[in-house]
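A single chain comes next, written as structure tokens; it is the form predicted together with a further copy of the same chain.
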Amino acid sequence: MAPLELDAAIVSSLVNIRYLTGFSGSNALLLVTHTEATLLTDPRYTIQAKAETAETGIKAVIAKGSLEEALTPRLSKLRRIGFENNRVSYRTWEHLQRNLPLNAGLRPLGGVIEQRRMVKSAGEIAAIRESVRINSQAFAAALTRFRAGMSETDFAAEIEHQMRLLGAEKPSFDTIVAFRERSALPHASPGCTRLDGNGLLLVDMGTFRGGYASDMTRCIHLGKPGAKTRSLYRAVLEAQLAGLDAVAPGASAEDIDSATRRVLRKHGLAKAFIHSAGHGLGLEIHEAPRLGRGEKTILRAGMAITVEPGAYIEGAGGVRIEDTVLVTANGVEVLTPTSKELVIL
């Protein structure tokens, strides 16, 4: 907090609290001063808060009423108090503001904790590796259980069950299983469409394991793909490989996006690529940095990101290929072990 010239910081984002303290409950505030850290939570978490913060020296306080009210007396000798302006609701800010001691002021923390979270520790990288491994294993296991005539929802259920059996806590986002023209909807929810006959099938899936996210997209083709589909697939694969090639410490986040976009433009697919090329991930499925146009963040060794260009043709279908990767001292390590050949079923 010294460079921010703060006496204290109030952390209200649960994921940032988990990052800083290890506490994983659903209701908490964290007050950090120069000398101590105090975690406030409610009586449901008395036992859990004690257990999860045991090794950190953080003081866990159980509040009977609202956490904001329990916080107020603890602010009495503080003047410059940081708050998470990008996380706190306007109403919570008002509440904090109203209960400040005389002479004290709230100062924006910005995304200072999120910035710090971008570069992962060895322990975090190990957790992400494990999450990625389980996710790819679940995909392989679900493929062996694929049956023509299943619905999109059935196949998504099978994928998520395999994740769970392999030790995932839960999917890191709603699994996408999208067949034929529905694959052109980059965020399609699985529906009752039957996976039968000939067509392109897009699967985007991720797990949380040990609290850490993984993320992967692969395409499957039921029956023999036509020439158009093959060339669409090859173009996106070329773009994805170009994106991976561009990942290195010192590159900017937008460089990765440009590298993928350049390839798709060459194939006449510039307008078909309607999202950014990737994102950081960790305790959240979407974290900084975003790999998109205008994003100047410089990649550093230890960052975990996705590289996921796609091309979507309304009424026909879409292709996306996505790996979870690690920025290393020398360039990139692709964590996702799953083959990027178009799977033919």
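How about the form predicted on its own, since we already have the form predicted together with a further copy of the same chain?
We keep it simple here and write out only the one chain, dropping partners and molecules.
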């Protein structure tokens, strides 16, 4: 807070509160001054708050009414108070404005905490590795239970069932299973389409383990793929490998995106790539840095990111290949163990 000339900061994002304190409940505010940190939550979390903050020195306060009301008297001697302008609800902001001490003011924190979260600790990296392991094992297990004629929703449910059996807390996002022409929808929701006959099947999946996310996309083909499908797949795979090769400390987030686009442009697929090349992940499935055009963030060792170029042809289908990777001092470590070969069933 010193560079921002703040007396205190109010953290309202539950994800950022978990990062700073270890508290994983669904209702909390955190007040940080230069001398102490106070976590405010409600009676449902009396035991949990005490247990999760036991080794941190953070004071846990159980509020009987609203958290904003419990926070107000603790602001009485503060003047320059930071708040998460990119996270706070209007209700909380309005309450703070109405109840600030005389001569006190709110100052935006911006993404200060999110910037710190980009570089993972050894413990965070270990949690991400475990999440990646479970995710890949769930994919392999679900493939053994695939049956022709099951629906996209059926297969998505099987994938998520296997995640739970293997120890995942929950999926890190709604699992994407998209068949034939629906695979050209990057964020398709599974539907009643039956998985039979011949065609591309795109699966995008991730788990949470220890609070940390993983993310992977693989493609399956039911029946023998044709020459156009194989050519499309090879082009995206070449682009993904080029993106991985570009990952290194000192590279910019835009560099990875550019590396994938150069390959797809060479194959005449520039307009078929309609999203960024990847994103950071950790306590959230999407967090900084974003790997896209104009993104100047410099990669540093300890960042966990995805590399996921894709090409989508309306009316025909789409291919995306995605790994969770770690930026290392020497370059990149691909954490995802699952083969990138096109699976043919």
